[in-house]
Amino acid sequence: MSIEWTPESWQSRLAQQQPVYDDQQQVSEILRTLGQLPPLVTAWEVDRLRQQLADAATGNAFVLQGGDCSESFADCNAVSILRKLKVLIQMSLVLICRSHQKVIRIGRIAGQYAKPRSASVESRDGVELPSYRGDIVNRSGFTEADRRPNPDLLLRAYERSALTINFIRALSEGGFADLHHPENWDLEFVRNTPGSRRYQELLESLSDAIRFMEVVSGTELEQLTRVDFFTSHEGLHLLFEQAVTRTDQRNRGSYNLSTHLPWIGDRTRAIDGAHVEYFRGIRNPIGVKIGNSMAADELVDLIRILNPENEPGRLTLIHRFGAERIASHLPQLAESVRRARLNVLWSCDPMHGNIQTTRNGIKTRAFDDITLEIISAFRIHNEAGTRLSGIHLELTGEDVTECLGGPANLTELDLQRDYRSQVDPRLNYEQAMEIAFLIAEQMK
């Protein structure tokens, strides 16, 4: 890149997937307000995650990243946040116990309010309106007022993110994740399914082991009373991301302090685009989604732009091909990165490449396709001499019916029973736990 980087330098590039506001003065005032508000995370937390990701890339940990496809302001409540944390903690416990590896927990949470769309407008019954782009931009209701991009929502997104992060931080530090009290993580609607029984058996075995170690040592194992929990979101809305960028006084570097791990989507990863320009200058660990249109030489160039010092822990590649296409795309990409000796962490997103539409027009995913892509990813990386060190899932702690199949063998008729997502379908609790057991077996 020839230009000098600043938090605003992306504005000289083509910015994809950005909202068009009709009151620029209002936008400027809100951005000025955002720039004066306290950061939501600290540079110390960001640096700690970066070091942990460097460990994961070498095989000393595994990254579990999961959460909603698109958060809504309405779900910023204690019950919804707790359920998301509970399913991620339960999944991480399965991975730790079955694979004997550390797990880095990263939520798609506290900022996942913007969504890219394949079309800029949506039509219903002859009426055409702007597409819903997430609660940070507009509303999902199909009226002209709902779909108007509203800059006030930038402040609402910051506030909801702050409330969510503060609640998560209080839970993490306050003993919610204490392994001595796994009853904290129970979900009230979970039925007596094979997956839940397997989890309870694993929990009982772990509790016995903890009691044994504490009896032998004569003291309580204090390191089991808390866990690190990091946040992430797609850094799509560049005006917002610029406004929450701060200079750290220790090293004079620039950090995006709205989240620990922002990522670039597959639709906005153009090498000469605005998102790559913004992301190349921030000190956060960052992710990039890569799909079927990514060429091997393009990927190598992109990595060198985003991680010019080839620093471990800096860059996570999140591939999303689909079960039918991963075998024809991933091998050459993995080989090109390995041959170039580039330090990256490989993560698999088995969700976005497996979207399908039912006969009734409902967007869904098949559980079998998701699991097949995960198994294929582990095998291909092993054959290529690279390492799959993470998983990136869209899931919820709610008892929804949005993805077909899984332990309850959900059908197209079941989708109509409890389909809540406004954008993409998510794994429910049972499906997510089944995925956790599958990943643990693959890790072994």
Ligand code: PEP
Given for the second form:
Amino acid sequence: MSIEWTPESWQSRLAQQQPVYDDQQQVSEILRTLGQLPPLVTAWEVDRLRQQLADAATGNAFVLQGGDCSESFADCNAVSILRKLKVLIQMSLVLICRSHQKVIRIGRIAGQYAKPRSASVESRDGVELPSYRGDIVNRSGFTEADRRPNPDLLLRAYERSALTINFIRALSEGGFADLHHPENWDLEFVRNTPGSRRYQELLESLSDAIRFMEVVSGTELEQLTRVDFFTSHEGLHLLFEQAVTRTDQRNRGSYNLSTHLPWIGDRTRAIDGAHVEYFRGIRNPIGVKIGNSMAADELVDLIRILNPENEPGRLTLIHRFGAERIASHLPQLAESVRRARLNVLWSCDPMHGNIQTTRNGIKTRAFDDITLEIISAFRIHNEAGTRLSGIHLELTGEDVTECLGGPANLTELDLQRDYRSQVDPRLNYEQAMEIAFLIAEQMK
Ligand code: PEP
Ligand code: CO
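Okay, that one was the form predicted alone. Can I see the form predicted in complex with the named molecule too?
So here's everything in the complex, that chain up top.
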């Protein structure tokens, strides 16, 4: 039933989770404008990431993908972006120093504005309004005006993505990212804890090693002054993704140039659905989230559609089962993919299968469930003869209280203190760093 792929061929398929706009004329005009704006990334960068992911899948690097569940327009500011970058760089340093492997840093950033929702409407006190679908679609306030899908927000989201990636690029290019000055990545609120002391010790031995190598080689190590940083978001809003799809000037096909790595969410990965149709034709490396409803033969079929040439680095499978269910789901999937000799990169999202609601109705995740799922993922891949080559986390560089447990042992009471996420709960700085040390341990 294959049709010829074009950037709009998905429109003949069923598209889940799309907003319903009331002014089609306005939508068309905005999409046209969007299509004429400069891209946010280039096809060369996208190709470079695909190459690096191919390397990671064979055991030569590890992927650290993380950021907010959903970015918000309000958080598009220097402090918030800096903190996210700091925590990801600090985590990557822990992984590199402790596991002696290269790390590919990918933010859920500069475009992570569209959210799938379990219900299309939300009711409060007898009032029913459309669900909040992310700042690219509508606003989170509970009024009719806030919740009306507004096509203008497509442009506002693209502009904020551009502002964000511009700042990230400037920071990655030197000065801030210089490994000779790790104090640039310090966060002002960090307490003196065993975790923070462990990180400081790691920095000291790293500085010693750098000084030693520079003395021996007689030069300053130039490549230590910058870091590579890639962007990713869930490619959910298909009219938007189509508008930012461009034909490569070298005739290598169509690229989504709003991000390096778009992924398909667990709710929109139907084999005959619109998202799979759109994603199969773009040249970017892509991700697909897989949850408990995925069957082994279905996964093999899906991989063959999304990566027909079996190209290394093209496809990242991000599994998210939950600490309790991973052991009954992952082994068969890993085994089937391995037996079919399909080239994929396996990554673990220990967040989305571990959501729970407290007695007070707060959506949270327990740190212990998250760590348990990570440990199980390493073990199961090891037993299956496959390799876990990446981690996918929802985290923030802020001192929030959204997930239970961790180094400060946050309780349900603590969640009320500083819970800021509009959608899923994120690891705070301390919890994220603890996870980095845990992963590094597992990688060894
Ligand atoms: C997400 O990554 O925020 C998300 C919605 O995940 P999933 O598609 O795995 O449910
Ligand atoms: Co989420």
